[in-house]
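A single chain comes next, written as structure tokens; it is the form predicted on its own.
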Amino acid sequence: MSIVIKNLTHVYSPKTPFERIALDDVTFTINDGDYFGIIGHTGSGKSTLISHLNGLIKLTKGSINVNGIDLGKKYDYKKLRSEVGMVFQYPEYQLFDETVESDVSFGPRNMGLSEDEIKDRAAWAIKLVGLNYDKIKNRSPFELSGGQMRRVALAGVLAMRPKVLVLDEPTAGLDPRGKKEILDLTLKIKEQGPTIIMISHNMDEIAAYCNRIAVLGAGKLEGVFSPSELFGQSEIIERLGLALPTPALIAKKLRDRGVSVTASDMDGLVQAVLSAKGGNYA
């Protein structure tokens, strides 16, 4: 199933002197199995359009489907949320438990799940983030490291096992390693079948890891695009006012240069330049 969005527009505070266009008639789909990167500035309305997806803003205009339900229409709040998992900026500040297995229960139990199928839940969440259920399960989860914290607030939003899986700026505050963890965690989560949106500013995660794009500028939608496409073309990035992958940039600056070649990843660079140059790429 998919996610359909039409028309979408969203006003904050209407007819008063503070009215402002967060989102002004955007329409794209993100087909099932996505792993859709959404981009564009602060206040372009990456964050107004996430928090639509599981009912955190109100439709006012315009209409949703989400896997089949009608954002437009009278839905069931809990099954939205148990659909859509949101993953927010910081997560570890989400955690409020005790220990970390009563923090990961916190959303299944909120779904009227058994006690088995809670427990098994948490245990199956925690392990998919790499962490040690058995060690760290009885542990308070503000005594973990930064990077622990981060994955049990994660698990805390696959426990309830959704559909579809949103993350914004899910690398925020991390150290090299740390992001490159938390992004290669993200494939194996999405061997588990969820559709996973990130939001993030760095263009060079978005490339490597995403196979569709939203561009959002102003509260219009730019397009939707490949990573080859949008960062092949890069007037689009370059008028926006945002960053080029770094491949993107090596290949522009060869491009200004004579040497005609167009790359969105660092193998694709290398594939190019070599053809370019008249070589093979084994």
Second form
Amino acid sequence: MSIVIKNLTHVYSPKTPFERIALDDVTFTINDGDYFGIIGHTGSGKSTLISHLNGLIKLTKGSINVNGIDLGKKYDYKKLRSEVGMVFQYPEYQLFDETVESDVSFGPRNMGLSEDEIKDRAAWAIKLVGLNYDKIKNRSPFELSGGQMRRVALAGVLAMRPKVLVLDEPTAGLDPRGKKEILDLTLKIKEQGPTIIMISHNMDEIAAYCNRIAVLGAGKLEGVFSPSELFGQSEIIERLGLALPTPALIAKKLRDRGVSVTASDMDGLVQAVLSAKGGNYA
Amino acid sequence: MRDVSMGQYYPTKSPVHKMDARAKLVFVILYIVMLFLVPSLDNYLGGGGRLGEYMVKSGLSFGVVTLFLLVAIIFSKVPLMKVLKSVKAVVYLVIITAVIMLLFYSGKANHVYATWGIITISLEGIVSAIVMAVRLFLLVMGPALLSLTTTPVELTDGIESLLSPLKLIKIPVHDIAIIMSIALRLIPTMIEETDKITNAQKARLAEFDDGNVFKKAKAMIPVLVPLLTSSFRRADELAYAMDSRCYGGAKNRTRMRVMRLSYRDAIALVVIAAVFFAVLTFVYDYFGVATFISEWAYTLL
Ligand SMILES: Nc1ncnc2c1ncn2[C@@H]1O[C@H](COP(=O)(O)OP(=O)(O)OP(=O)(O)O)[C@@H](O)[C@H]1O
Ligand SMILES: [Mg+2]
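Alternate state requested, the form predicted in complex with its partner chain (shown: the form predicted on its own):
Full assembly next; the chain just shown is listed first.
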């Protein structure tokens, strides 16, 4: 079970003056169980890429295989979309129903599940995102706080029990604490099974949470790396004009001053600094 | 999507694109007036004219206007197919109307080829059908070229400027123009927003083209509710943003894009005046040009 993308190319408004190559010959694989990060500049094609994964953008060139579903052939898009849950940027703006519970039930209901199952799943998802089910289920989603609304929207996707959860900048517009809460929530969700794909502009988040990271630059794939590969060497990151995560930045500044350390996350940095000092302080 | 946001605008660099929007608007109005200088066949014959003369006069007039339009299109660097495509919908309408006109010509006809019941095919019918078709076709092509070479924002600015004399009679031209510009500005945003929300709900397996009308209407709710709330939010934000920058209406405001007439507009004015005069010459037979040509045509026949 994995997502295999081969030679994916996508052109918006082809053969017009507005033509725009958003993805150019992109090939990589996302394995089952990955917490997969996608980074790249604004307009580098990240959203275009993930919108292919559940068929919202029709495959025009190349091939995609999601857990055995070949998107180049005729496929059951209901099945695909319940396997690949998609949480877009600012998902709280998609809430529409009268109560939190019925909004969260929208996906499962469209899947054609039984009423009992729908209720079970809604309750499960609302609890999973850390909200008090009994208190919140009958409230209007429009009278919640921004952070709560985002959780409800997330629950609406989780209630479909996707095997792959795609998050497009899940922390955009939240304060540091809200960010951390949502990210820790994704780890909790991951324990329930799904592969997670996350787009983010925040390198600290990417370095701390992802095990593999794809770097897009102007529609082209620059490569897929582990956090230590990517942030340890810092050339690719600098060439693409992206920022280093804080621990890697500190490591780089130390290197510049002659202390030989490499690190991509905080624990790694602490270890590296300690061993560079030549002692074991634990 | 992006194409919608610019109206029909076809972005290239051309002398026509660079012309002042106000000048283009005025020229399009002149162009339309020109098309109506040629009388209809009914009226012409009713006024005691001859069919042959009419054919020569209308042929020459529309010929020179078509030539003018073609030259304008060439200078605008918009592919001819693009212009034709933008009037595609109207073309079918024109053709159908012309056929009906041809078959059911109701005026006095002296050159009848055939009759079946109420259907009559006559030279008069054919001529008026052709004149009608050509006139309507030219009528939509001119404004189409205008919208292909002028952005909606330029057009609004141009209209505002042309209507500014109405301020004298206390019509809030500037406010109307601002409302138009904001609406124009927000259309692409709304389309984008609709797209986003539709995709988000599709990702939750929403169906939009299933079932009967009521089902379809109900299926729109998950899109319409977020769209409305976000429109209100956006309107509020824009109003705050305008207020916090002390937007206060028309008084003493300077413009970012100052419209200036240039030599291009002057050249265009000369050309269009010449075409206008040519059409007048043909239709009203100044200097006997039309008579001369029609007599020459008779000798050829
Ligand atoms: N619907 C569309 N029509 C035409 N062009 C589009 C459309 N959507 C995106 N593009 C263009 O395709 C390119 C890639 O866009 P995309 O949204 O995938 O970028 P992104 O990496 O997600 O950027 P961001 O970080 O800003 O979200 C951009 O240049 C964008 O202008
Ligand atoms: Mg994006």
